[in-house]
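The chain below stands alone, shown as structure tokens; this is the form predicted on its own.
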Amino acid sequence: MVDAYRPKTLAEALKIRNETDCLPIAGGTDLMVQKARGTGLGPGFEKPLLFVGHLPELHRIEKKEGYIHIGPAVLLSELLHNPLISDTFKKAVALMASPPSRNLATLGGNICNASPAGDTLPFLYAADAELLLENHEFERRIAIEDFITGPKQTDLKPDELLTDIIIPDINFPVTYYKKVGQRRGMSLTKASFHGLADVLDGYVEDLRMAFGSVAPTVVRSRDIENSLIGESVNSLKNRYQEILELYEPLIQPIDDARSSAMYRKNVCFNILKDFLNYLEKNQGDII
């Protein structure tokens, strides 16, 4: 048995967070699995729980000053039905877990869980998403790639809560998403990839590529992307081997129950090749 807090406001939640060594919990879909102790036993939480999923301040989706703001307590299923959420992000969310889980799991939970296989993360990395973190006195804004520091590790301080997920409202003409699992949906990710591109007259003006589940954190290299800006989409396909060699030291998957490292690495490189071919053949289309 552990203590639990259910504050009525965000301010009250931040006060409790400041005064108590507690564990924030929203949907709890991942935490309940991580803390499970077996049949007939309750989950083994070591700290008091701070329930935040019901707080209205954390439950909103709005467009403001060129950004889409998503409250961390927004359910995955709600993302699928909101017109402010891009179709390419919805595609990744739609392949996550089961419908009942999507009706309980939250976007903030998927971020704070910091799993390299987190299905929302490749898009958020590619989209340059930022996070707002607050304690009872201050707030700070941080890029998602700086927030997630390793598997199950984040820069969230003991007195802070994630209070906003901020995504630039940019429409990419070319979007591409691939997830490899045991089956198309409702399965844990072996490897995933989100690509976003802006192409003008056959030349790359903006290019984002993010790989999930193949390293301790999501892999995205701005240096590699920037080196490809200005290239014609026709030439990118011919540079595949060179691009692959640039990513090779960054793609470092592990062997686990889901898949072997060698399989994951090969899948990643095949997806990268497919994306470059897609850019050449389908400029401006969405898959």
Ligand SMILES: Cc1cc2nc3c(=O)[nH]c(=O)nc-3n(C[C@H](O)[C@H](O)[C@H](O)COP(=O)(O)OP(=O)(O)OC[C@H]3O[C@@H](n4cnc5c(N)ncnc54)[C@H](O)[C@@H]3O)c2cc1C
Second form
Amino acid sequence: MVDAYRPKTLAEALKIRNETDCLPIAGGTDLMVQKARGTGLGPGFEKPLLFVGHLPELHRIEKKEGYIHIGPAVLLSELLHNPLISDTFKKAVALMASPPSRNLATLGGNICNASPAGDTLPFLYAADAELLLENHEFERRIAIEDFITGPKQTDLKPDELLTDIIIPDINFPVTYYKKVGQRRGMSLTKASFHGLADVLDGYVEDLRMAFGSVAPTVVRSRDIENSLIGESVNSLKNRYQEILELYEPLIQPIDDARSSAMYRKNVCFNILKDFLNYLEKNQGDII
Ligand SMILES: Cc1cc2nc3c(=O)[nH]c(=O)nc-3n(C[C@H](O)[C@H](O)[C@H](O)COP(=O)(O)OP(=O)(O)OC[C@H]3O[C@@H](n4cnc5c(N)ncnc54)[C@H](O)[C@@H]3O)c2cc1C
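Return the form predicted together with the ligand of this protein as a structure block, the form predicted on its own having already been given.
To see the whole picture, the full complex is given below, headed by that same chain.
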């Protein structure tokens, strides 16, 4: 048996979080698997649970002053049906888990679980998403890449909750998403990529490239991206080998039950090549 709290408001949840060493739980789809103990046994939670998935303050999608604000308790299935969510983000969400899981799993849970294979993460990194973290007294805003510090590791303090996911409301004319898994539905990611770009008269104005599942955290290099801004899309395509070498030291996948490191690395570089070709062919198309 484990104690559980089901507060009515966010303020109440933050008070409990301040006074108790507890574990936030939203949809539970990650936690129930991580804490599973086998057939016939309940999950082995060592700490009291703090249910947050039902809190109304954490359950909204709204547009405000150039940003889309998404409450962390918003379900993956709700993201798919909301007109404020970009089609390219929906593409990544649509390939996650199964419909029943998407009706339980939350966006905040995917972020706080901090898996290198978390499927919402490459888009959030590429889009410059920020997170609002609150304790009972203060709030702080932090870039997602500073929040996720390693596989399953975050900068979340023991008295904090994630309370908002803030995404600049920018429409990228060129968007590209690829997830490679064992099969199309219900498969965990072996390698993934989210590319966003703005191209004017054949020249790159803005370029974002984020790789999932090929390093301890999502890989995005602003330095490499900045070095390519201003280039023509033709020359980018032809400089594929050079760009690949820039990413080489950053793409450090592991061998695991799903794939070998070498396979992941090859897949990742093939996706990059495909994106650069795509960029040249679809300079103004939205997919
Ligand atoms: C069968 C199956 C298939 C799956 N397929 C995929 C897939 O294809 N792609 C993918 O990315 N994931 C997949 N997952 C993993 C999981 O469904 C997602 O990561 C999901 O988004 C987790 O959300 P949740 O609400 O269930 O998280 P929970 O399990 O409730 O929590 C996950 C973590 O987040 C923390 N947390 C949750 N909310 C907050 C908050 N507001 N503040 C602070 N901490 C918080 C929890 O303490 C915990 O550490 C799959 C899981 C299962 C069981």
